[in-house]
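Shown next as structure tokens: one chain only, the form predicted alone.
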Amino acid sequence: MNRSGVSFLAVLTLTLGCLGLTGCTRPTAANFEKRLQEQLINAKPGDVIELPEGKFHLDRTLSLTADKVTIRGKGMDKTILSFAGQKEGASGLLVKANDFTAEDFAIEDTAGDGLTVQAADGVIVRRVRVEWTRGPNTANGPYAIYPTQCKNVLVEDSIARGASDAGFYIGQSDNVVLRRNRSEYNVDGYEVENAEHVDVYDNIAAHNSGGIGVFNLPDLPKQGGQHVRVFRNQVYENNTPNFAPKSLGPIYYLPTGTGVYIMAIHDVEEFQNRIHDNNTTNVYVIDYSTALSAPIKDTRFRPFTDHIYLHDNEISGGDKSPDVRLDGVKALMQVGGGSLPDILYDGVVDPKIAAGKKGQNPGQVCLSNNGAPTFLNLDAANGFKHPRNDLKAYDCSLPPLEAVKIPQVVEGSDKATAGGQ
């Protein structure tokens, strides 16, 4: 018996309902939801709550506050928690607990976010699918897999579809590995927002509005996101029309057809990615004030983007049909002579960094060995007066960032997380 005894009973209650016994019926939506929520409420450290195979309808948010609990299903296409027509709460599963593991189940059609984990130290999400089955729709929840203000997070081998903001959101968190996931038909595939020490690798971002965003925003409790590595990802054909409601704020202004974008952050390294056929631009390196016209009231916030190292990527095939629904994109196209390049840089540099420095690249934006992409520096700081397409000034290198190390990833189990490139 499990040391607590509780989750062993949970396993019996939730999995022995229909194993060929005469007169046996699967749990109904009502009793399944009630029993599962009871087990979550009564869970003790070390418990494993096993979910049976099947599709189960729930109408209110499930919540967990006990540390060191695992929720495990039979597979992301075999154990499905459907929140279609949800009556209470917004999230599907809301977790406020340390050392939490979720694996091998799906969450569908929540009113708000899918899987939310808040302020936790130690999070594992693996082989979890979160999806809005009607496809891209403004009424879908904002975030699919949503750890926020967390530490030591591993999200792997999972799928997100249909989020009206981001499929995978890593927000205000520290020490995160996001690997081997698939994000499609969301507004944004992956967002690393106000987070530091993050590795994003071996993921797929396809058919979203935007692929991967690495950025900081003002007016959030945690500021100073930095030290993010994005590598060995496939970022392609992110051309699904942006369906974010305007009420969600900045994401509404993300141009459809954006591959990778980096904004208001420093110390970012992106390498060995395949970025192609994103119809507005494949790579967008930009200052906060260029991207968004909202005034900055947060005195802690630094809007500049610098110390960015993009190298050894395959970048091609962008600018087939830029998103002209936004006035900002139209203006950028005018500066670019009617089109946008594979790599777009606004050229804005922190005056403190630029002071006393000579040359055309004081912000240390280094772009090397990325094939033969088209490029444009918008010269946004000078009113777009002298845009330049000479990439040579940015053919430089920076010291590689160190790999992110978290307890859930054994050193040496992956050459990248062990420091190899």
Second form
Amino acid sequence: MNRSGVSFLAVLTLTLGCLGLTGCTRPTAANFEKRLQEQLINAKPGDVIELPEGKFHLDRTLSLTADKVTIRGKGMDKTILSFAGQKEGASGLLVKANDFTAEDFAIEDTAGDGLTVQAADGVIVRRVRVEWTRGPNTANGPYAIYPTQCKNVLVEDSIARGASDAGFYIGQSDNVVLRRNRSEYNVDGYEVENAEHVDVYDNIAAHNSGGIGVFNLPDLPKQGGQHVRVFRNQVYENNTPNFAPKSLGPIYYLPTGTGVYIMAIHDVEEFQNRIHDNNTTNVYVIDYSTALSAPIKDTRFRPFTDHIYLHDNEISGGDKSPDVRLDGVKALMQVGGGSLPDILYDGVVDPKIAAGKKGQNPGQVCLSNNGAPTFLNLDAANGFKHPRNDLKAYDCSLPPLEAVKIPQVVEGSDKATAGGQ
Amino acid sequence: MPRVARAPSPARRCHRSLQRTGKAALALLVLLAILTACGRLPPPPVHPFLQEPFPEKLSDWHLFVGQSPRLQPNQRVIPYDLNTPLFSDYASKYRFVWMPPGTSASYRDDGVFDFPVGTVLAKSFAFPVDGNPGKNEERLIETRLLVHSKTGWIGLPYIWNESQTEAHLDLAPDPVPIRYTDSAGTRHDFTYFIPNANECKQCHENNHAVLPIGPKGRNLNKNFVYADGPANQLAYWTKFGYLQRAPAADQAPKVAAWNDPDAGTLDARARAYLDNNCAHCHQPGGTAGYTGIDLRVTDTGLRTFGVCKSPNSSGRVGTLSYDLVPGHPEQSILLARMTSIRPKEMMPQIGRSVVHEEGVALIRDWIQAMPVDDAACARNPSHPVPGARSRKPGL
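With the form predicted alone already on screen, would you show the form predicted in complex with its partner chain?
All chains and molecules follow, beginning with the one already shown.
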């Protein structure tokens, strides 16, 4: 090939490369932000928006409303959308679109939440990192990966760090799989709130203030979260001092050093998890009204916790340094004779259930084959008069909950679809 | 009065031109030119675009005629106003509506009218020109079109050029620095963020469908000074053929003008303010529907106004506990969010860069005037932990 041919090709390549977002000389920050937002606005179903390698600064919330769009970077440590000093909007990326996929990029230092997905049917978040790079800080945004009121959600192989509430938050959603993620240095690792049909497995929750919470709260449009499976997770050393801002919001009252907690929900199965060295308690099963003092005005809300099946977990090393920041935890330690157990249960049973079912365990809280954890039933319903260590009373089994089926996870291709036992 | 509204009508300008034209020899040519320029030959009618591609220039829509800044409405383009508008950084707003000939909107008591396909709503935003306090000159920043296209409503931001001769479609507009001194001598210096085409939907979307926000019966039910005299807007639209099945103005619901103490009680004006500044998101199906807060004026449940309701973590501000504490504005997150300009805390999340002092004062007075009911927000006494109620063990 002669010289002119080479240069012609070079010019052609450069020109073609400049047509997309990728390839050109590194765009200026403002230019990158504007062009990316334009791409998101103009996106059509089926589009893949490729993000180049590099760290890009953005001032404003990016938003997507077109269905069936994929945003794909070059890797969660190679394509970084930094919102440090964000000037407008609370989220990093705000998605209100169905069949959305986010892959292989990072969102850093947003003013508020990181990746917010609202009212979407069909969500995949894969190999995405959301992080506040200064580490735990009260002023960090509350939620890193934040799907709300969604259906059919898959979040996998992602990382969340530094959220002042939860690294991974699943709220008011239905049919969700959270797997193989890592959540660390957040206040809460994972929260499943007012959601149903959720599988949480093969995740790591470490060095948060609390590991994995499964619960319902009043006053949200969707009530009645239930049917949650938490299995094969590693939940350890969640002892980072709780850095949520002080307010009545429940998260401030999450004791530092909580492994997994279950509150105001029924039909939860947690199994084959390794839960260890969470310094207040490894497992916390509790009624809403025992834990929190906010008034319940929502007549739809049920504060009770029952039909809970914890089995075949490895649980060890709680109570090393309970969170005496909370007076209530100190009070519990008094109830427990100066210490707290691996598994803490308040013993509160819905009076309706208790009236209909006599016997030791009308609430159907089954705690079986979890090694040799220490245990305390606080007897909160009776003013903490008769706390008991009667773990044997809860040695029972419940039918395993069915695996969550979502279109993004093909049955048979993954052993995760295997049942609980 | 702003310059955009004061510009002489084409007819008046033509009259002056004609007076200046003396030479008979030139009369024919000049007359022809003037006939064209002055609208004796009518300007081309509004050109609606109901599907992509949308025109790059605002002038291609033919919504406006005359010289720059071009806000003299074309034929069949009607200006309108609202009892209680959305606050947008103290910008002046100029609203216009156009519907295709032979079509009309259907009146609804609640919610926005049922507008025909082809409807164009135009809202222009202007700020005072810097360095000319008292002259009331304004600079147009943007004109937002909300177009009822074949596939639904779509928002199109057109950004005015420096010379104010044209506005260009820009789906992701850059922020604009705004600097001026107002008539009271207060200096304003801030960055004005023009919502991008997706952000339009953030406010205008409900259950995945884009809808107008302002032109509801209750908010349009007021007098407007038209070129041919004052008239009630509902009556005027009806007479013009733009509105069907509207009741007589005095029979139709009417939302209070937020800033006119004669227009309604404190409660009515505060509710009107929240209705048009917050409720587009804060209602079921809206962007903030998931919060459980419903701020529509038609909503009657105090609980959904946030009384004694804990926010989720995204809604928290400082150490405040509840969205709204009757009698205690200083403890109410609702007011704190209106008073903040920090992205994480402020409400609305977009479309506001400065605090609406008068709006904040209204809502503060409203919360202050609510009967104090500390018991309503008292913490739950059931299942007491031994000791004080503050000794809950936590989550």
